[in-house]
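Given as structure tokens, the chain that follows is alone and in the form predicted on its own.
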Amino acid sequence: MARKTGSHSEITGPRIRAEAMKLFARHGFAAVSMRQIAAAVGLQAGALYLYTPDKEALLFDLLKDHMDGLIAAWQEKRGGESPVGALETFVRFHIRYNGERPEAVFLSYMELRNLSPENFAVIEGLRRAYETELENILKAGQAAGAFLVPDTKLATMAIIAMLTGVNTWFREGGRLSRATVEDIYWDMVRKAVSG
């Protein structure tokens, strides 16, 4: 379907995604209608379908964009460090990257249940790919004698849950700075895997 003359998809599309993310994070996916998203952007409800086939496709795009961005940013950040250095880099990266995107992280954990099995499988595959990055660091540390972890898969899930949990309580301007939180969490993770 063609857009109206004078419309700006490069502006409107991102605005739709940004407003949908805010509304989904604030009220929950099931409670938000396409009409509410359209009103937040200043469009007629029918105009949204020029940008997305349905609400679930919009949610899927938001979750996939977050995971694609997370993986791409990690690929740029990681280096040829020792396993200990790589783990510290991962811890600090995860806290910082996700801390700058609290709504996307919230959706990624709370709204997966609203995806079709096919879309869920795509997001789950991206999550596994990211988790494998951490597990590979732990395995390399095991092989080098730097880490003592009875089960690298379980340790991976525990570390990611712990790091992602920062988003539930951290607030800029609070008692601890983000850098201090990174230092403390790195110290806890380091001690948890030390050999």
Given for the second form:
There are 2 protein chains.
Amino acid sequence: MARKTGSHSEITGPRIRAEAMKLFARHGFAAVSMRQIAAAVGLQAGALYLYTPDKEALLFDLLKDHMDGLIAAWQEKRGGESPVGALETFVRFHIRYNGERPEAVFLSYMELRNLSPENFAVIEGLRRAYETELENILKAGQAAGAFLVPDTKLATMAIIAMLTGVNTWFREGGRLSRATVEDIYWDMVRKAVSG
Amino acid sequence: MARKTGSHSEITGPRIRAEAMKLFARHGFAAVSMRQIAAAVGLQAGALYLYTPDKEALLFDLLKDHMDGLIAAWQEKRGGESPVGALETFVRFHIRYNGERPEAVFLSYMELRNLSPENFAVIEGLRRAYETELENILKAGQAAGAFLVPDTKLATMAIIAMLTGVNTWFREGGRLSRATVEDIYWDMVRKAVSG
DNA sequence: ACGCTAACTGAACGCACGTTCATTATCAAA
DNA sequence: TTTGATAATGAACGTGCGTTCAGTTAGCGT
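Structure of the form predicted together with a further copy of the same chain, please, following the form predicted on its own?
Now the full complex is given, and it begins with the chain already shown.
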């Protein structure tokens, strides 16, 4: 085995994904060329194919990694709390985790249609799994009498849309801090599902 | 003046916009070619340039028409009601109007970045004007003691994100009717802004 | 010092893109 | 029936696309 220390491939792969994420998020998957990505990394276009079989796989990897990370982080965070406590944990987790990865979140909502049907199904399945986590909290709270929600699936979609929407307007260093935003959103969600 | 009755241009123009809307919404602006649009209408690509100066203007017209229509429809709907009544009117209006135009709404949220800075500013301004309508309702309700919202701008964004999110999952003929969805969302919004 | 291989280049492939334009078909008005 | 504008064609323009691949560079292990 040659080239262990200082191997470029362990550096170049992540850099390609990072630059691709930035460019896809900024201009859209279809509007970004392999040559643009390569130039951002400092390579010729052909070199990208040492790291990805094609352009779509590059997008898929970004989306898959994001969803896996999201779900794994939530599995670590969730506890055996009461329904209200669990909902608060979810709300704060979702705002914080997504707030730290605006580009990945943006991609995950905008570029799904550029995936093949098979890859689309994978990402869609992961998203559904994540949504189910919230729905289970709502179901448990409804059963325990802690929440009053006529339809848990609808409430799930409403809450997630509301929380994810933070990314469309929140700017670091703006009028409100992340913590304040978390507090206010949690207050709105809490009231929205209460009796 | 020749060609009055049966003039094609009065038919072809709208048909181009309709097919462009469908294709842009389905595949994304950058992924749709002028040749695809032309083929959907039954023309050669060159003929499109009798109706639009370029591809971006086609997108801009669609977005501008949508926003103008949205704001005009709201101006007709709004009345001199109480804050709670006005908020209910807004919630039901937003869900219904956007629900009837899923493609235009989708475009308005996804393809803004394909506009030139000048055109982007126009659409952004219209969107802000629409958001201000909701914020003014919340401000009035807060002042009158009908609502308890720590930050009206934040509540505005949260409510709009939640309502617009309906389009991502609602399907005609599904488990819930439009009217039921309206009712449940209004209930959640009402509780979320209450004291 | 040398061989080996991972890492990358640069040119090329065929194709599709947005846009332009000379030409042609169509049809109302005269 | 002629006229003249409107509506549309179809070929062409230069450009950039995703992807492939033979060849070149660089650096570790021996």
